[in-house]
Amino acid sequence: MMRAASWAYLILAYGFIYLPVMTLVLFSFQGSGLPVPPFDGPSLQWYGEVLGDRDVTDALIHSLTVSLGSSAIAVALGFCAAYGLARFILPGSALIRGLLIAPITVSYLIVGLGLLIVLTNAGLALSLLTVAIGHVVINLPLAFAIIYASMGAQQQNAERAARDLGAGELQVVTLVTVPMVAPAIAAAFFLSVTLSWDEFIIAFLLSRFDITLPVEIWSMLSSGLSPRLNAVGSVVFLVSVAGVLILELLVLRRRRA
């Protein structure tokens, strides 16, 4: 009986989570114009419309590009702030960790605003780049977080080692420290990823002319929902789940390695 009722459980659960997502994705082979039963298909002249449109695919590689930059910058700074506290003794480093951890705590919203008063009083004009900046910022804490937690005694441990036996502090972080906390920077970057290519109220508050797909997906709406906008959903999705398969797919080769 409980056998039973835990099945029927975690049938409801995953319902629940991934049925929204599935009628998506049912909806946009819909054959005719409207995204609603019965179903009529399958079909894939939404796809053929949504890859043929200029400014879709336009969006799409804005959001691929800062998506994988901003991502690899904040990964890389994250990394860098990680290492020094975890192997620095530094006045104030629990203070310091609160302040960088501080802004997973904080709305997107409160954060696309207060950039975008401080790039407009830097001179900055609204465009991908500003756009890279405020995902740089959300991304940061989250990389941080993942990278610290992963730098335990073990590592440091190796490194010692490779300082007694000679090993410059370069070669230390480059062919000790950042081999052994791989997994963890993977994890980071992948989250990072899915997190920016998906994130729209900072892309909405921070581009004017050079849009992301989320951006993209929004002034869309304005002539309500249709099979292409639910084609253009699904290649969101698909490209998310894409990316968190990878992840684990690099993090398994590692543990087997």
Contents of the next structure:
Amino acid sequence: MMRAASWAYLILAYGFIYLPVMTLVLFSFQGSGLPVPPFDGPSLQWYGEVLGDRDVTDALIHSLTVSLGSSAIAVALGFCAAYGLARFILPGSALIRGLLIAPITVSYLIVGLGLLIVLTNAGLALSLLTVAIGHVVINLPLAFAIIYASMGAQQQNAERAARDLGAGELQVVTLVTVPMVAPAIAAAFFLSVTLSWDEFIIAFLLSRFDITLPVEIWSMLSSGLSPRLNAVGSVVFLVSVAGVLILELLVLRRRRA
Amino acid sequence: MTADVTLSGVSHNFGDFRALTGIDLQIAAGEYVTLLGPSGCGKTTLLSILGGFLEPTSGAVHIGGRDMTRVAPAKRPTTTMFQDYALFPHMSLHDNVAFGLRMAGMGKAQRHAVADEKLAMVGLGTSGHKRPHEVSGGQRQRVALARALAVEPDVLLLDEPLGALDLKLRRAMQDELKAIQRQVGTTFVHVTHDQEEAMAIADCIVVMNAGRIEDAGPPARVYRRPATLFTADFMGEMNHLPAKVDGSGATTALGTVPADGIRPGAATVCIRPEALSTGAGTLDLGPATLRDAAFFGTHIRAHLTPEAAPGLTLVAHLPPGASAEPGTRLQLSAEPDAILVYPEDSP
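How about the form predicted in complex with its partner chain, since we already have the form predicted alone?
Shown next: the complete complex, the earlier chain at its head.
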């Protein structure tokens, strides 16, 4: 009896989490023009239509560019900050660490509004670049925290050994430190990509003509419900799942081994 | 490749703490030296100064006649074998050993040939493709040794290299380290707190305490004729007898022993347990009662109470076949050359 109850609870809990996503994906294969029951598919017509739509494919490419680019920058900056703070005794390093991590607590809306004011006052036109800047701002604290946590005495001793064997500072970082913390760097990068990929508020506030996929979905919503939206949403979901899978296979599994 | 090392007047402070005071030390090229002392005596600090990881507060370090006091580790003719080995976990053993040569700009084929040769020297010739986590602790240590020797340093610094190994492996590695040192001829400076290890391995033992050098010399001399009371105690078990020195020698409760060249006044007479023998000897120390004893294979370690001084307890090593019943009455004696006398306020 208890066993059946716990299974029922498990199914309910997962249903609660995944039912919306499953519904979204299911009705992206809808045959008729409305994503509501009854289901009369499956049909790939909406995927065909969506992938043939220049606006959607452009937005898809913009999203990929922004998420990969901003994540690369966030991870590079996060690594430099983590290396500096973990290896050198700096005045006020506790304060610097705190200030680097603090933006995690600020809502995306506030970050977006703040950046909008600053960037427009600075005379920078809204574009994919400004969206990427916004995503670096939100992902840098995360990347820093993940990489900083992975830097311990073990790397420090290996770095010392490398210097002893004649390595210069750049060689120490590229040949010893980066490979040793590579799992953390990769984890930070993929997490950052996933967060940037489906981020809406900042992308909405800081873009104008070139927009990312979540913003494109938003503008599509204004013309009412359609299985096209489900198809686009499914693509977004698929890419996120792919990101998480890569993270799991490449990084987390290897760490366990 | 080998070089001599000269430390002159080296002192080092960590904030207010004086870790090293006026260290003067000469190490000959090709010598195997151990820095021996209790935790916190400054031996590791001294090694870090030799390796260039610390700059001494004052004094100078010369290696092969060149002033190295302020030269970075990468630019010194020294390499260090670290206590935790500090291997690069993401590289094969091969690439670990070849790392220093790669930094020196040696081509891939050539440096891999040298790495193979060094791995073969430490008995790991066939494991070059493995990663450090795939081999045992003892093997990792050999890799660390091969890596440090691959760049052919003039001086190899070893920071408690055998500390993490079990006793049997430790003894085997001691012999091997010494054999490898003979083979390559490099000057080895080896930090340890284990006096048996120091004696097993070194040409010269440098005994340190509280940031100073207490004694330096060949193992037999340092053990048998230690320069200071601290060294005498640190090198092995020692019986202490309070004494008073005057013109006739050092007078203890067990009799008078020779004390040539020791200034008159209070002193401590020291005798090693194995130097106490039973029966008649050159120097009679009177009768004693055996209190208890334990069998150690090569000897019996016994606690004795001398009749002339019931408040004292002496430790003696009796032959393994001796009868060791508590209460046995023994006649103690010693050879004069096994007796050491230190003035009371000796450093």
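As the structure is a computational prediction, the values presented were derived from the model and not from experiment. Positions refer to the first chain, counted from 1. Rigid core (definition): largest C-alpha set, two forms, superposition within 1.5 Å.
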Relative to the superposed rigid core, does residue 238 relocate between these two forms - that is, does its Cα move 2 Å or more? no
